[in-house]
Amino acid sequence: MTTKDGAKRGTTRRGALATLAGGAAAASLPLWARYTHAQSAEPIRIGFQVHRTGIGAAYGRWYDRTTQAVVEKINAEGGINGRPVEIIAEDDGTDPKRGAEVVEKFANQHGCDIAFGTLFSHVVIGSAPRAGELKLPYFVVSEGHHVASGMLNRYTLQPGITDVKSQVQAMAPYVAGNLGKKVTMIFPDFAFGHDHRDYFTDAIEAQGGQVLAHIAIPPTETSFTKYFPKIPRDTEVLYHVMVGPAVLTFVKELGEFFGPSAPALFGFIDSLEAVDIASPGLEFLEGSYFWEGNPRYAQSDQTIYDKAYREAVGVDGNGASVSDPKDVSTYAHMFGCWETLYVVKAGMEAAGYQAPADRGKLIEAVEAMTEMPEGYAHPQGAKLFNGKTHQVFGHQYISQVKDGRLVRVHTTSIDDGAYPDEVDYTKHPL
Amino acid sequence: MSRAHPVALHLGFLAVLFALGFVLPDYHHGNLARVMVLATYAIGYNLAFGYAGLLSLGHAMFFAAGMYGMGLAIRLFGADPALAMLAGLVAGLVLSLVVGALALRTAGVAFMIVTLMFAQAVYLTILLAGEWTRGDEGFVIQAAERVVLGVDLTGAMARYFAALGVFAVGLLAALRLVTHPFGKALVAIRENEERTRMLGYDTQRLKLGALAVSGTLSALAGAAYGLLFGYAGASFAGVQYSILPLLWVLLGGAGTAIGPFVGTLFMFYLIDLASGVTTAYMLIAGVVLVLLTLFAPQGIVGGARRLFPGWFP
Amino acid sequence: MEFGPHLMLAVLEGAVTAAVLSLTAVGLSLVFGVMRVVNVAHGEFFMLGAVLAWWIAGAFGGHAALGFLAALVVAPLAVGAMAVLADIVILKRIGYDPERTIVATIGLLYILQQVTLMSYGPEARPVAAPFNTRLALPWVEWGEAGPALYWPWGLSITSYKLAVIGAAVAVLVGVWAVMTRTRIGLVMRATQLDRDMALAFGIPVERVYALVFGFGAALAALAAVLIVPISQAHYLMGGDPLLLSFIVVIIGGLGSLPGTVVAALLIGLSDGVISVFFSPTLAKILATLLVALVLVFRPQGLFGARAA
């Protein structure tokens, strides 16, 4: 069954709320306030931070879809406790700013249990610093290493997709094996880009291999082909992430650069998400490598895992949406909100979460949780919590285009993306 | 009825600020700290426009310079929250003092174009600095680091005291401003720059003045908004939140004191109420926009200033 | 690959940067120099004109081409269109006031990218160019026999990308024959020189504001409809040819045809020129500091008059 845009609308409390806000908009008291002590039957309120507007919004779309079908899934299995879920979206136009707006709205007017969902980095950094202040649990699905990093807080949790840490790590070994050693790498000058920069170096330097050239380039950039010469000529492997609606252009003037004569190509998906793999100019791709946090075509050993998850969200075999071919998804993330739903029902089972009060409780379920194994609650693979960082670890998949499909080539272990800690949340007061 | 102080007026209004503190409930008391920070920079952005007739589009370098100004001076250099806003202060003036000295040597369109480019150059050198700023993801400061003079800003009452407190700063200084002949001649460069220049005036001199006054106050903003509220990022220095105070001020009333307050707000709110009422907000947002400017030309407290002469200055 | 390759590569492509430039800022130098208003969506009439290419695109099967000169003709036409209601019902009646001006077209700006956002989404999309060969480029090497012609790893460009400086030149000679051969564009010239003066002869200066400011946004529209199968479409891409095409049109010199060229070739040689030499964002902030020195250097822009 289908989640589309706007059929599902009714499930917000938005249009009642907003009629209250707009009433009086400074001096009306929160009669909202009246829930926080309700009765069991009341619903358990997840705040939901989504990319509707702004550079975030293709991502946006997929993640409240995806958010849409488990809530629905979870509501039809009876629930949290007992109590049946309801999703307050409020748009936070890919911005900081807005991000953390939205935050302290939904503690303090919505007065939602938690607050969940958001992908851009600086959005979660921004928003964050708010949350851990009102207490307010915040799971992210970012896949930023912010969170494990240390520079957040307690009350920051990612229980539903792994870091970009672990995932570049992992994809070290598989690179230095099978499409050479000499990795020249092209990312986005900011810290996304920075952080594929400093890991991968490390670990592909750990792998016996080693980077020629580090090219960033300029986020504001539209045309890359002036470039492309920085690439050094006894390139084996070129690495590419970049981010951002200018990426076509991006993979269109490197075919048209390299010609028939290119080194062996490794990207991540991210560069490609929404976007369909047989788009025109995309030809070039024929292939080549890439990471995905979930095969985005049903390969031919699919999971019943998978196979259920993609008919809740709407999704055919190839990525895209049931009822439009060309709306394709943000598969290799959007799993993340699928997962954590499950985390944070499971978090507020085990911790008997009744109220607001019980936020700590909730924190303290979810940091004692551990081995997550595949299932319906986690149809992208196996996972390992870490508490003490916040942050879970899982498989990652390598994926080589043929025939204008995306053909999965292997599996890392949870292991290769393992890393020492950086932070112990634990030890931080609640 | 009879005419108000114009001081007294805005005292007043400041004892209302300050009682609202009291009896807001949570959310709105916590958008009012917000609004309080974001019209500081309105304000600042008001002297060099409204006042002298400086259109910038470049603004957002000098609230950013004060956000990385304070941010990287607790970052870097683990420096005392307080000396860190000093830092961000510091770095707003010396900013608009360069750019200053550059580009008002220009005027009209150029001046604009030029603040513009500036501004894209601050912007790109924050992401190329990525090793201390963390790019566009910017970094976080962090509860401990956010304790001025034994103030923890991360109370809600103190942050919004704290916010008032930048808010008088800079709603005083406009005030102070107009009354002084330096706001005054400023007001006449604006009105007649050749006038003002053959009655003997320094105008150079006077529109750096208003330009280091100006950038310092949106420093000051821009240092206060990241130690309120934790957070510094290269967003805040992108374009758009150049285009905002314009905006702001526009929608306020430009040349008035207290304009940019009530544009700011007004803004925050029109966003924050829209996109209650539809995830297509911005479309509401935008119609708004449009019909203000066909039925409030003078901008919201241009039309009451007109309604009622002498109140706001 | 070796300096002289690489340079001639970045000069070529800094020409189709150029190029790019120049057929963006057109439209803009029209409707900055005749009627004297920022207009901040314009840059979405840009994006409208792309948005609209893929949908043209799309509705056309049978060969690339098809759709591509259907939207040629068709996207131009709808966007100006829209940009003379836009005219009528909102900046004629606030009287072309500059400030309210930019507060309505922030309204407006608001206005299409949330259409935009609801009706073709959030994604980018390609649109496929109606031919697009790659042609590997030759280089001259000393050798022990002579100069002999070698094919550099990598030295090449598209047809396509050689075509959009072409239409770049023949859009320009368009205009530029516009402005200077017919009685409308007299009459529009006569409006740029001296608003009253233009109305004091008869000329209805506001039906000549309402054609040029859906003449800029056809020209933007046209722009964005050649660029985009060198890009792609996408809701928010009005941002950086807005920014673009005023930084280009000012330091031309307001109202300046050849001083937009010429400050486009500036503006794109140097971008690619000067990432020869440093890494990319290095050098993105020392060619848009060139830029603005030019004009802190010479306020009038290259080709202006002094004293505006």
Partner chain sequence: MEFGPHLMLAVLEGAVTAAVLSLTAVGLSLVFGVMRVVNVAHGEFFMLGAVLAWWIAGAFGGHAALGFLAALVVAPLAVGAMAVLADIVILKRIGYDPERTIVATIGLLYILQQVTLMSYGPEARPVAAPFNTRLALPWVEWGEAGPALYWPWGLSITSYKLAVIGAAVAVLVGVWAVMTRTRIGLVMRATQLDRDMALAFGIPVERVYALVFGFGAALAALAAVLIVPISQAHYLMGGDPLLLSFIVVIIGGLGSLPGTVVAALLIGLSDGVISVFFSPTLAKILATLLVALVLVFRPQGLFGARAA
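Residue numbers count along the first chain shown, from 1. Note that the coordinates shown come from a computational prediction; the quantities given were computed from them, not determined experimentally. What changes on going to the form predicted on its own:
Two rigid parts rotate against each other between these two forms, and the hinge linking them lies at M171 among P295, M171, V401, L341.
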Second form
Amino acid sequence: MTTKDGAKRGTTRRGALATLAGGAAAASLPLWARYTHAQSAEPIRIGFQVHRTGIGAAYGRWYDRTTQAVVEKINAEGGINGRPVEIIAEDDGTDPKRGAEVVEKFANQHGCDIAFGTLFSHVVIGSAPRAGELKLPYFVVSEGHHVASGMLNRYTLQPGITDVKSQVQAMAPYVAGNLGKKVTMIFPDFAFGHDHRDYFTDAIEAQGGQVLAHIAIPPTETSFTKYFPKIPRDTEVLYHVMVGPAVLTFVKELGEFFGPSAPALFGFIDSLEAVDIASPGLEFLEGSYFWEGNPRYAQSDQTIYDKAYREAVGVDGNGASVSDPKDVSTYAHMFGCWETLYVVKAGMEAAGYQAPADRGKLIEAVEAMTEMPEGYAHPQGAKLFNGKTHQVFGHQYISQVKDGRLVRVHTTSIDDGAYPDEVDYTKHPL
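Could I have the structure of this protein in the form predicted on its own, to go alongside the form predicted in complex with the partner chain above?
A single chain, with no partners or molecules, comes next.
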């Protein structure tokens, strides 16, 4: 990572190899010896707000596995500022009210240094105000545009995963140029889906396209066939992004409704996260396209960083658990937990973080970051952090289903997803 004054922070490609070797050496030492140089023997306590239950449970399970894996690696490398990292997890039920209560527990009951991990946008929006009031740094792994839009506060940051506005802006030229310009959108009826509705509509219109219909579906819906007759007959591209436990039902019913006469399909992989593409009834997806935040299947040009990351989190080349091929990961999103905690590590070390009194210094240190090179700390790809908006920008991937696998066919540039600043959090008080 690079600060705005040009000083290097965190991992470079060459430094990553040295860090990995150093981590192996540190791991050979007894625990007490790894942290003897720290000013405090107390662990860095990270409150992990995890969706163990509710509609985000599949994501929560893999966010948890990824978080445990990256903390194990960071601790093997000597921790943060010579102190071990401890994860304190609380289930928020994928519920905004409960999310705010969890944030308060982290600050007042558990004595956490920061809070981390939230995915679903309505939970972030419900929790972030309390984090700001408590002056508890809140590192979310969400994708919603709520951080960069300016609706939250200086204590809320999204430095490990890109947001929907950036994603759809980068995708729209490919959709318009290769699939069609008359689009119908199907999306969940809450903040995340509304971001897709608003920002993709603008993005496709900028490409000379048109959204013929917006079809919003309650996120707790269990059957979808009744919504499909609303799709206009002259639709050229059906844009779908669904979340929750009924996503397999959604894509199966979509195939049953259209049969062989479906328009071109462009989906966000959210519609198939944690779902095996080889599941019976999904054969109609052959040839269709998906956005992926991180390609589920190991590609022919797989990097050493993706290989090491897969091994660490226990995911095979098909994107499933190495211990159970039917347990499919949320690979397109969970890398954000890995990368965010490495940002936290770099920020705390740049700030000389020792105690909650240094939380403001941590925020300022992260705001000073800019370039995040691809490496062991950032296996999804290089990124650029905007300290004013608290949002990271990175590469997006378009994959096509070929022979029952997702094969990457297009990679966007970081600039493809850039947009003008809508806020400057650095001007907000700490």
